[in-house]
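As a starting point, one isolated chain is supplied in C-alpha cells, in the form predicted alone.
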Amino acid sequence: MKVSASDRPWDRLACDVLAIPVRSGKPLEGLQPLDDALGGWLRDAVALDHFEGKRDTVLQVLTHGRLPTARVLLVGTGAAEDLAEASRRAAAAAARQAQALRAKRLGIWPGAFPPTPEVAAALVEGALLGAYRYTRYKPDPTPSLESVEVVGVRGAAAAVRRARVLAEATYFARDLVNGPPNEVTPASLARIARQLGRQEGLRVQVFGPPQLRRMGAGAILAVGAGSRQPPQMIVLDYRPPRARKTYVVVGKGVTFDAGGLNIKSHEGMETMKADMAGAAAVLACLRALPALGIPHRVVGVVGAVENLLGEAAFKPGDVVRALDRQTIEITNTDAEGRVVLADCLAYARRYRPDAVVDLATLTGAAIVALGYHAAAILGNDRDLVRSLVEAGQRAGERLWELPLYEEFVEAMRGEVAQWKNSGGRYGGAQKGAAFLRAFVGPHPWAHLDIAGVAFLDKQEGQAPHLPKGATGFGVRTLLRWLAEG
C-alpha cells in the first residue's frame, strides 16, 4: 500500500474517501470551510444523525461532486486526551470503513487536530493497522486499500516512513501468529529467521536438538520431546557499528500447545497456534531494526517448540536440567512456556546485556487479572519497567505492572528440585514471572505476559486497529523502547 503525507489542501485531494478525526461534543470544530463547500450538508448530517463524535463512531456524507472526493467521513475520537492514540484509532476506523465501501484511495485530513508530523505518523500507522486482513488461505473479494495520504501537514515524510516500518513489522507478526500450526512449526520459524538474516544483514544461529544437548539446554528439549517437530533455539543478532548498549529480547515460541499430558480442554486448545506470539513479536522487532536505524545491539532469542502428547512427552514428576544447570521439577506440563524460556533467558546472560525483555503468552491468570485490554508487566528493575510502560503508552499498547513479591518466588521452589514449574492457582501470572526471574541472573529484566492481548477471538469492543485474530501486540512497544532508549 502506498502511504504519504503532504501539505496539499484538503479540497484538492482526489480520493474515494476523505476522513477527518473529530472530538466528542465538537464534531464540526474547524470544519466550517468544509461545510460551506458542501452547501451545509455536513451540519445537516450531524444534526440528523445526532452525531456527537463519540470514540470510534463514523458519520458518512456524500459530496455529490462538490469535492474531488466522493465521500467524507467524520470519525469520532471522544475527548482525544491522548492525541496520538486518538489519531491511530480514528484512522483505523476510517480504513475499515473505507474497505467496507470498497474504496481504494483513502485521504485523511487532521481537521482540528494539530497538523504535526507526529499526528500524521499516528494517522498513517492507524490506517495501516486498521486495514490489515489475513487472506492467505481465503481470498477476500473486497478490494484492499491501495493508498493512504494525509493532507494539510508539512515536514512529515520521515515520521510517516517510521510509522510504515512499525505497521509493517506488526503485519509480519500478525501473519506469523495467524498462520496454521501445520505450517508455522519450529523448523519454519528457523527458516524465516535465516531469511531475515539474509535480507536485513542479521547474524542468525539456529540450535537444533544435537546442539541443544551439547549446550545442556534440557528444559526446551523436555518440552519438545512429545512432538515429531524438533525444538529449535533461534538467535538473531543485530549489531550496528559503535553500538551504545546491548539489549536481549526473548520470545516464547510454542507453535502449538496441546498442554502435554496435562491436556487442555477443547476450548482451551482452539487458539493455541497463537502460543508463539512472543516469538513472532521478537522476529518482527529484529526485522525492523535496520530500517529504523536503532543504535543499539539487539539480540533476539526465540525458543521454538511444540508441546504435544507423544510417547516421549515429558511427564508430571519429571526433573529437567536447564542450560544454567538449575533443576526444574515438572508439576504441570501445561506450564511449558516458562520451562522453554528458562533456557532462553539463561542463554541471554552470555551477552552481558544492559537489559533483557521477554514476551510470552504465559498465563491465563494475566487474562483473569486484566482481561483482553492490557498485558501484565513484571520485572526486577523499576526504571526498565517504567520505560517499557511509557513506550507502551506511546504505542497505544497498555502494560500494567503486577507485583513480584518474594512470596511468589518462594511458592515456586521445588520439593525435589530447585524449582517447580507450577505453583498453584492464585497469583499465577506473578508466580510464572517469579520462576523466570530465577534464570535471568543479575541483569535488568522485564517480563511481558501478553496472553490476553496477543490473539482476539472477536474484534467487537476492541480498538479499530486491533483485528480479530493476531494483534501483533508488543512489536511497536519494543521498537519505540529501543528507539528511545
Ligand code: BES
Given for the second form:
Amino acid sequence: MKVSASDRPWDRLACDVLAIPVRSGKPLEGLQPLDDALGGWLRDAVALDHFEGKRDTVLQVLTHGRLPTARVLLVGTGAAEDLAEASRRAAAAAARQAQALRAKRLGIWPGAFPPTPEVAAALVEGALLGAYRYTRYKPDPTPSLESVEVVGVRGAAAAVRRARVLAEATYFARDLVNGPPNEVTPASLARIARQLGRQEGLRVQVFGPPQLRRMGAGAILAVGAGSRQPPQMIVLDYRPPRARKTYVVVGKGVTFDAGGLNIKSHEGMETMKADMAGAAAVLACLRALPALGIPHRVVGVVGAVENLLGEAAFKPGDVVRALDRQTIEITNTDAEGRVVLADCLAYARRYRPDAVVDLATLTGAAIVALGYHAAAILGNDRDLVRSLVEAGQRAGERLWELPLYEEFVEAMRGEVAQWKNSGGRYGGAQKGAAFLRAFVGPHPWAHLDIAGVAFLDKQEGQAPHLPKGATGFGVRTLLRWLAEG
Ligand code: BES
Ligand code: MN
Ligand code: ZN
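Rather than the form predicted alone that you just supplied, could I have the structure of the form predicted together with the named molecule?
In what comes next, the whole complex appears, and the chain from above leads the way.
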C-alpha cells in the first residue's frame, strides 16, 4: 500500500473516501467550509443519523461530484485525550470501513486535530494497522486499499516514513503469529532469521541441538525433547558503528504449546500456535532497526521450540541444568516458556548488556489479572520499567506493572533442584517472572507477559487497529523505546 502526507488542501484530493476524525459532542468542529462545499449535506446527515462522534463510530456522506472525493467519512474519537491514539483508532476505523466499501484510495484530513507530523504519522500508522489482513491461505474477496494520503499537513514526510516502518514490522510479526504451526516451526523461524540477516545486514547465529548441548543449554533442550522438530536458539545482532548502548531483547518462541505430558485441554490448546508471539516481536523489531537508524547495539535472542508429547519428552520430576549451570526441577511441563527463557536470559549475560527485555506469552494468570487489554510488566529496575511503560503509552500499548515480591522468588525454590518451574496457582504471572529473575544477570531487566494481548479470539471490544488473531503487540513499544532510549 502506498502511504503519503502532503499539504494539499482537503478539497483537492481525488479519492474514494476522505476520512476526518471528529471529537465527541463536536462532530462539525472546524468543518464549516466542508459543509458549505457540500451545500449543508454534512450538517443534515449529522442531524439525521444522530451522529455524536462517539469513539469508533462513523458517518458517511456521498459528495455527488461537489468534491473530488466520492465520499466523506466522519470518524468519532470520543474525547480524544490521547491525540496519537485517537488518530490511530480513527484512521484504523476509516481504513476498515473503506475496505468494506471496496474503496481503493483513502484520504485522511486531520480536520479539527492539529496538523502536526505526529498526528500525520499516527494517522498513517493506524490506517495501516487497521487495514491488515492475513491472506496467505485464503484470499480476501474484498480488495485491499491501494493508497492512503494524509492531506493538509506540512513537514510530515520523515514521521510518516517511520510510521510506515513501525506498521510494516507489526505486519511481519502478525503474519508469523497467524501462520499455522505446521509452517512456523523452530527451523522455519531460524530460516527467517537468517534471511533477515542477509536483507538487513544483521549478524545471525543459530544454535541447534549439537551446539546447545556443547553450550550446556539443557533447559531449552529438555522442552524440545518431545518433538521431532529440533529446538533452535536464534541470535540476531544489530551493531551500528559507534553504538551507544547494548540492549538484548529476548522472545519466547514456542511454535506450538500442547503442554507436554501435562497436556492442555482442547480449549487451552486452540490458540497455542501463538505461543511464539514474543519471538515474532523480537524478529520484527530487529528487522526494523536499520531503517530507523537506531543508535544502539541490539541483540535479539529467540528460544524456538515445540512443546509436544513424544516418547523422549521431558517429564514432571526431571531435573535439567540451564546454561548458567543452575538446576531446575520440572514440576509441570506446561510451564515450558520460563524453562526456555532460562537459557536465553543466561545467554544474554554474555553481552554485558545495559538492559535486557523479554517478551513472552508466559502465563494464563496474566490474562486473569489484566484481561485482553494490557500486558503485565515486571522487572528488577524501576527506571527501566518506567521507561518501557512510557514507551508503551506513546505506542498505545498498555503495560501494567505487577509486583515481583521476594515471596514469589521463595515460592519457586525447588525440593531436589535449585528451582522448580511451577509454584502453585495464585500470583502465577509474578511467580513466572520470579523464576526468570533467577537466570538474569546483574543488569536491569524487564519481562513483558503478553499472553492476553498477543492474540485475540475476537475483534469485538478491541480497538479498530487490533484485528482478530495476531496483534503484533510489543513491536511498536520496543521500537519506540529503542528510538528514544
Ligand atoms: N503458553 C502458556 C500461557 C498462555 C495461556 C498463553 C493462555 C496464552 C494464552 C504457558 O506455557 C502455560 O501453559 N503456562 C501455564 C503455567 C502453569 C502451568 C504454571 C499456565 O499459565 O497455566
Ligand atoms: Mn505451556
Ligand atoms: Zn507456553
